[in-house]
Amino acid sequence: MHYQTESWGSYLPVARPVGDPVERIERMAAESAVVIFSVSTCCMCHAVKSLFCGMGVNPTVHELDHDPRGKELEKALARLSGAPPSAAVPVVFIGGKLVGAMDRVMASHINGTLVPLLKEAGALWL
């Protein structure tokens, strides 16, 4: 698993802030098969990271509270996902496509569409 904080695993340097926050999110979301935008103190973020780890998925996690432009990215994620700014994270991208917040990830998991989506993105092989 790739994380930006040592408490969750290996460290990824924060990308140099360039351009529009939405463009930056799109670039970051395309980095790997599963990308999670998170805040290190958020319990729902922890839950979604645990879900993917438990499934054997190795997501790239961007902890926005460790990014100098994290608040900008949170606002852009809220606009993209349709969430209120106070509930902007976690946000999950699979295969570079927005899946959404915890509720959509869990709904996909429960209805059986999450695993095929992860396989299609190359995040799961079995």
Contents of the next structure:
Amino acid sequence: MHYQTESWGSYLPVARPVGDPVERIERMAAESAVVIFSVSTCCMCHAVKSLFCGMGVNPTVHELDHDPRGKELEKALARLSGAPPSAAVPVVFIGGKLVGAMDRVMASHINGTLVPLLKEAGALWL
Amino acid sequence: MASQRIGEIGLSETGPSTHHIPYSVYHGINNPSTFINQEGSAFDFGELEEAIVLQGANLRNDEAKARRPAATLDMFPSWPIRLQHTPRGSSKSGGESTDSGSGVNTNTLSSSIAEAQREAESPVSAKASSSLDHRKLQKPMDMTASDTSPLPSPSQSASKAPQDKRKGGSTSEKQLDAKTLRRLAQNREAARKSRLRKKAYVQQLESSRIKLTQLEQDLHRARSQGFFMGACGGSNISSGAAIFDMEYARWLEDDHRHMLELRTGLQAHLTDDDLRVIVDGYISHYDEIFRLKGVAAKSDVFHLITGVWTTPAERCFLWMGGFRPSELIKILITQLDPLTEQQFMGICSLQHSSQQAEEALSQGLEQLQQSLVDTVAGGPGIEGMQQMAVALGKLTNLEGFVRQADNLRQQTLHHLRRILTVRQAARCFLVIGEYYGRLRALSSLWASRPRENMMNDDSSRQTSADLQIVQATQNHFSNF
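For comparison with the form predicted on its own, produce the structure of the form predicted in complex with the partner chain.
Starting with the chain above, the whole complex follows.
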């Protein structure tokens, strides 16, 4: 029952049992500068991966269909991002903070907030 | 005098009621003063009534003849009020309470006569005293007649009281009463007629209104069905697609209107605040089409993505069910001078990021296509209905891509609005609108160009002129 406050961003620092999906997500999100939760067969996930790779970012991708407890992670992600459970992925975290699903990522890229965020997280150097 | 003689003649020859009418008309002609202010239709009828009433009264009383006064314009021989009212007494007593001012709408002659009688009596009593003074002098003869009037008073009920009042008022108003009677009767008649006319008019309006709403409903129904039929030329078209086509057509009309507003707004050099309203209105206009496309994508994504709803030239350059944002920025960047350094940087980075986003979505779509091909091609382990089910599942992802593409377009337009000043934004949207307008015009020009085997000298000249225009615009577009 430990928690970290520094990289939680928008989350309340509430103590949770280890193994709780949200806690796992948060832990995984904190591990790298750019974390993408995906499903290997999902084409939209492929699109978001292409986007970051095209920008020169090297994201950490968690394929939930390869995770034994992927289903519950998907459900938790859907709740976090506000998406319907059928379209839970892709979900992007930058610097441990939740950015959102594809539409939010696109919007932030167009209005020019994505690149500064990436630079701040240390994912981009140019 | 002449009129009196005529009156006499009329009276002496009065027998059957059929003679009443011509005499009354004749009387009417000879007595313009009371009829000048009457309407034509009321004139005849009121006059008729009056004549019939009074003539009828005359028939019963030869005394009236004897007492006819001299030189006045009064056409109807005056007789004692008592005698005047005697024959009507019976109807009057019943009718006194129901004043004809209640607006009885009956068209029969008899009832209107009765009405006129009742009408004539009540106001006359009111007017008796007022007109007493100035009539007295005019009609000395009446006084003599009136002196004799009180004598033969039949035993009537209390309803005769108004009559007595009038009698007491004086029979000097005999002539006045007749005139007043006439005038009032005619007024009454005119009022009744105009009430009837008004009622008829209102009824007409009501029925027209109902008809109009029905027509509007029919038109709306026919229009939606018309698009259902017309949009496809016989092939199957889903209702979602038909509805979208109809709404898109309306959106194009709105677009035209917005363009006019923008153009006139810029030319008129409106204040920034006024222009901002117009520009923001144009943004909302685009938000609307993206919303409509979102709805349509749920029901028929193929309709959107194949661009059936656009014109051929637009369809040629279609990207994921709509325009390509980076293409649009390319068009604008040359037409938006002068830009500040910061604005120019902003637009360049916008172009860059939209290109990256487009690329990402295109790659995602490509992967979907590949996956679908694999599924439909089939192979060991996945066949038949299962194969179809999987393919169907994959197809549902198409909607997501079209939604993301529209989202990209919407974000690009909004960000453009943020970078630019109001005037620049107005010019920018004007350029965009005109560009697509020309693209649509190009499509129709292309569709209406004459074919090779139908050309003769005249049309070939026209064709080459058309083709030159098309050529010029084609070169312009080929940059993309």
